[in-house]
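In structure tokens, the next block holds one chain alone, the form predicted on its own.
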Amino acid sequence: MNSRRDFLQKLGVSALALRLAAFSGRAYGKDRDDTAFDGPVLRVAIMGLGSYGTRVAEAMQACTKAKLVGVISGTPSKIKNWQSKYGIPEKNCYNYENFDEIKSNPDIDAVYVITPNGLHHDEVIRVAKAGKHVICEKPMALNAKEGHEMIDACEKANVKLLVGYRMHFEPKTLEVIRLRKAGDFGKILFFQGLCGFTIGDPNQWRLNKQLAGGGSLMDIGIYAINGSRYMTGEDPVWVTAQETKTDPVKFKEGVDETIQFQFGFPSGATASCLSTYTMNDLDRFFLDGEKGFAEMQPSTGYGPIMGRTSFGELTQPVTVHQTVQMDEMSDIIFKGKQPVVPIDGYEALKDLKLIDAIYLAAKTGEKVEVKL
């Protein structure tokens, strides 16, 4: 299947470079093991053993502060394979019918929900009720209403709700944010985010309105939505949007093929973004200020992020995003660490409000005021 994740992997790096990056990530993890980390280790069960769940599991082998200890899946054969590969005990294996029983399992601290978007709401609430911390893939839910309910459930259960915003820990991304905060770019004027690929199998869940919640915007477009905010350092106050559909058979009612959307920010800066399932080689961020610019391409792929600014190339180290993310999440949960850019439920809720506004603007053709 030609999925978004397959595309990002292909766009970001060649097969050889990906292996080298993965190797360097594992080696880095091993080096960190030698420092004899003696703090608390976040014990994680992954829910959803598909392609991205597998990527997270592989990356976690290099973690020093997080460990894969459990699985939740509706496919018994996958559970058996993961048990064998990752040494997961039978008592830490669940299916979608019985995973509420995780409540009585003291060996699991958190559950990482990596399932189709339309399932996040109910699954996150069930995990919270079981008393476990929750990590949820993005977008966190189908809309802001669901997002509010998920946040409320986690707060009521006194558990953390974190979202898989891996780019919030990526070194080159963080360097651009540092430069912007330091004023090196001057007053920010404009952001552009281009995210897209040509999607394959028309029967996959990403083209199913009930499971995906939409189309390209709910998949690849979330990167431009979130990126516009951390790159500019502001939250939008208005949204306009236009939808284009060339194949109504493949992209049925409620499943967007291509959406262009624009944001306006309190400072007067604007953003112009595109999310599409019918154009390849789109993974680019551009930030423009009065004193300089930053350009990243690839900007969100799994392989090495590449970028430059008006001051020169970005040379920060290549990391395995999910390895760094999981170790950072351990510190957030156990030590209350505050990341440079938040990854909590409220951060994700802002993106959901913007998704709601984009769809409304595309439907009505009108400017939609937003308050995040």
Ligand code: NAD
Given for the second form:
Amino acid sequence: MNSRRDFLQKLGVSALALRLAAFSGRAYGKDRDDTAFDGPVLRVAIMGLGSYGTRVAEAMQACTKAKLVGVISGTPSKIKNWQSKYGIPEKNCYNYENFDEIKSNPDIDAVYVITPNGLHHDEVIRVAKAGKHVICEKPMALNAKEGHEMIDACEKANVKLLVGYRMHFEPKTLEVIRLRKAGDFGKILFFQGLCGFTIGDPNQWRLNKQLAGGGSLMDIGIYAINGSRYMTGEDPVWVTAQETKTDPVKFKEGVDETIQFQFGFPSGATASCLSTYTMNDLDRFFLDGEKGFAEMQPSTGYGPIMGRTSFGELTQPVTVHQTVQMDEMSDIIFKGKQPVVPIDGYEALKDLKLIDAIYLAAKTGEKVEVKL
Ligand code: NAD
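Since the one above is the form predicted on its own, can you give the form predicted together with this ligand too?
Next comes the full complex, this chain leading.
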């Protein structure tokens, strides 16, 4: 995704720097334990060898508790490249027709689904039926109904369902959450989330309603939806939303270009957010309480995340998000570790309910009550 890469490069991070950091692990964080890990290693097959799948694979090279061991792809040449680059054996390579056979492969613990949003539902359910743990990219599905079905399928198959909420492991984000929980900001009054980039190629799946499920909200606005919950520590009870479109040819019916939405929380706090595919450099969170504030910009890009509170700069270490995420997911799956902010199917379902409500509110102009 050139546009996404451009977006990230505008944030000051070159792809090369990210790669070097992933390979060396040097940006993993000061607290990284470099001693050999002798616990169980999560053996992962990646489904969808696109731009984000590639980023995850590169970051996983610095993991100590997770390892890339397999691939699922419809493109044989990509499989060959990945095999030679990551040492993946032939027996761990699948395509979209035969990947149910992964059921009888004892060398794969989990499948990480990194395909277009509209495919997640069916693919996650197939992986669950094959008896493997599932990691799914955001948005977990196109709507809450699909989300429920995926959770049910994973529970029935007795496999874990985790979602790639990489910010839930990001040190500066976790520090703001810690300060908020400790009461340093006082009663929380307001959250603002601005998320956007200018999208390029009009023919990409992100602008195809069937594959994307919508537009900017599904792709980038979800960071403000999820962020409004982990920053305030509350789940919304009402939603209002307004959609604006400057290019109805590029952004067809059902594909939102720009949506602004507001949440109301049980405490009386509110959130005001903007999601767009036509403005660059929008990656900002602001949290305001009676006794202090936190602001982060960039707030959800690949990093480095930067920010400050009313008490000073946020100085927590820079990490490669996907490296930390995969090691943490290993502990969650094998050791039952509880992350500070959940990353399971129920967490993702809350975001999907809010997405449903935002689209409904934008369409009707009504305030929509939600119960997460
Ligand atoms: P991409 O287009 O770069 O890659 C998608 C991959 O899916 C490609 O390899 C493509 O060949 C494959 N694919 C399989 N079936 C397909 C079909 N029917 N149509 C089109 N492609 C098909 O997209 P991406 O940026 O890697 O995004 C994939 C998923 O990852 C999305 O759900 C996206 O929201 C998510 N994502 C998450 C983050 C994050 O930071 N957590 C970042 C980027 C993308």
